[in-house]
Amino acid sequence: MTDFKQLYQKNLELTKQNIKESVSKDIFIVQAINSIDELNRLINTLSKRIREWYSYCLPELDKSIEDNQRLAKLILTKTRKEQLKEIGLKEEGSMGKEFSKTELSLLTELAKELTNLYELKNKGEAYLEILVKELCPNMHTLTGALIGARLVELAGSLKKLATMSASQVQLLGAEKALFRHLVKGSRCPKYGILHEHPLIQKAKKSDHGKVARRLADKISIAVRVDFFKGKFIGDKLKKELEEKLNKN
């Protein structure tokens, strides 16, 4: 019984460590980037209502400042006939109706609470900029901190990243149209998550499956070699790519 008990225990203190060692960056990347993918939800959300209601206050602050920190900031730090200066808007040119203190109060805690989200969105994207270019610094060169994240999530981790084929790194974001292709026989896509980088985003539409496909190529390389440890290769990579797309 005692031989039972001490097994027991060393199994369940084994189990505690392996549990322990499982815990990797990677998991802390995806975590991060969902994070912030909340955040980006929250901030939208907030954004919406506060525009809404604020508008029957200064219609006219909602058509002029479309960025949301900056109508957030506005309201929060400048009174009615400053919003009007700022967008070079007489009083008597308003179709808006003045807000009492009572009835901005809660407009105003909401307008500090979108700021404080966009401050903690920063402190997670700088955050992930930190994670990703020690854990991935190879991909990191490539993609960047927030594409470089993406692929990790989308793939699960790191290890199953670094496994995939450069075709389905390409593919990594587009899974409900390349399912459309095969059931449906809709135009099989050309890329996913990949589409916010720059290289592709300043190419010729008709060349981005192409560039596409050779980033995803370079990117498939730089993981193995972050998940393997080895050398930085990053600039390397990096250059042979631009070197590629510029002959075309």
Given for the second form:
2 protein chains.
Amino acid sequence: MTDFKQLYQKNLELTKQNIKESVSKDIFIVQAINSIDELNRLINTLSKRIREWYSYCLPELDKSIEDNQRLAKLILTKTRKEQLKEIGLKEEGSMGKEFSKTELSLLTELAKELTNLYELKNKGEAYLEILVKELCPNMHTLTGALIGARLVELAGSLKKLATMSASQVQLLGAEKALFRHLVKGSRCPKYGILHEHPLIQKAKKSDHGKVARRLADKISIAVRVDFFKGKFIGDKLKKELEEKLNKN
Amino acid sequence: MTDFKQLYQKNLELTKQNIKESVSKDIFIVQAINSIDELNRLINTLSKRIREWYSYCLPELDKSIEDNQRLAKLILTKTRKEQLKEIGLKEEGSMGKEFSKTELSLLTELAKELTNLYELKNKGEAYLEILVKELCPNMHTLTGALIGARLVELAGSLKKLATMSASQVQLLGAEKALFRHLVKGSRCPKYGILHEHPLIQKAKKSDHGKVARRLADKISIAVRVDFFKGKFIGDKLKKELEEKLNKN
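Take the protein just shown as the form predicted on its own and give its structure as the form predicted together with another copy of the chain.
What follows is the whole complex; the chain from before opens it.
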């Protein structure tokens, strides 16, 4: 009986050890990109609230200033008169009502929080940049930090991404369209998340599919080299890709 | 022609003036309660992300500590060893992996942001308390700040709430159930948002409907007095209500 207990204990320890070792650094990429997505959502919610609220005070500001960060800064740093000047209006021109500072105290706190969140998002992107560059230097040269991280996130882990075929990589993020194609026979998607890549963005519409395929080819090679800790060949891959695209 | 132009100008000015004057202070109540709701949502999103992420480092912490604020504080102020001690575990007992500070930098920033959001939420509630107490002193005595603000928000404005019958007030927030009752003949709801009120919470289940009706009666009176800037009769109303409830 004690033998069995010992065996159980030993087994438990080994399992814990295995779990511990299964945590690899690419989970940080997944968590970071998800955090950035969530921060974006938080920023949008808060911006909408601030815009709606401040519209009672100065409705004209909402329309004339589209950048949320700038709006928050204006609310925080300038008086209502200066804000009116900023958008070229006089006091009589506004339909809003002036409120006292105490009345607007919560609103300014919200605006402060919004600028904090923007800062945090920037920090997150810088963090992701370093992380992707360190873990997947080859992929980073081809895709940049954001698209690279999103590929890892969609695949689930770096290992899974490395074992995917190039055509799978090409369609990551287009799962819905792919299944619609397979089940209902609609048109096959040509790219998923890669659509955001500058090379595809700047290509002609009719070339998008072709560029996506070639890009996915190279990314697939790069990820494998990254996963098996190979040499840095990112610049070579990028050059090859650009040459191929320029040829036709 | 110039006459018409002048008339148009004058009209525009008057309209703007009217819009300006239509902004009353109860919009602050609506905006504040909405802000608090949104802050709650932001807090939940961020907490979930932090829990998921930190689980790779110390999965046992997620299970043992349910309070998000405390979790964030632990991550921020204590080392991993101290955290292990806090939940009564030894280093070997954990299935997580230790990561360096730079690796966790974004995570700690998120935890900081979470504590900020909690503070902001507290500030928002304090702000709301003052606001409701100032604008609707009578209702405030009966309902407290949060329920009172939610009633105003659901009605649309203080004016609309004041012109509602007591039975409408009783069912504010139960619109879905009410229409289900009217259309499909399911059971009629007995209360909406008032369900959260301590008087209803502490009553017997079978008395909930009765308490809600009496509470709504008194709230309806209080709101009208508040809206027409009458005297403070909140304590009288509250006493009457409590006496009535104690009688049967």
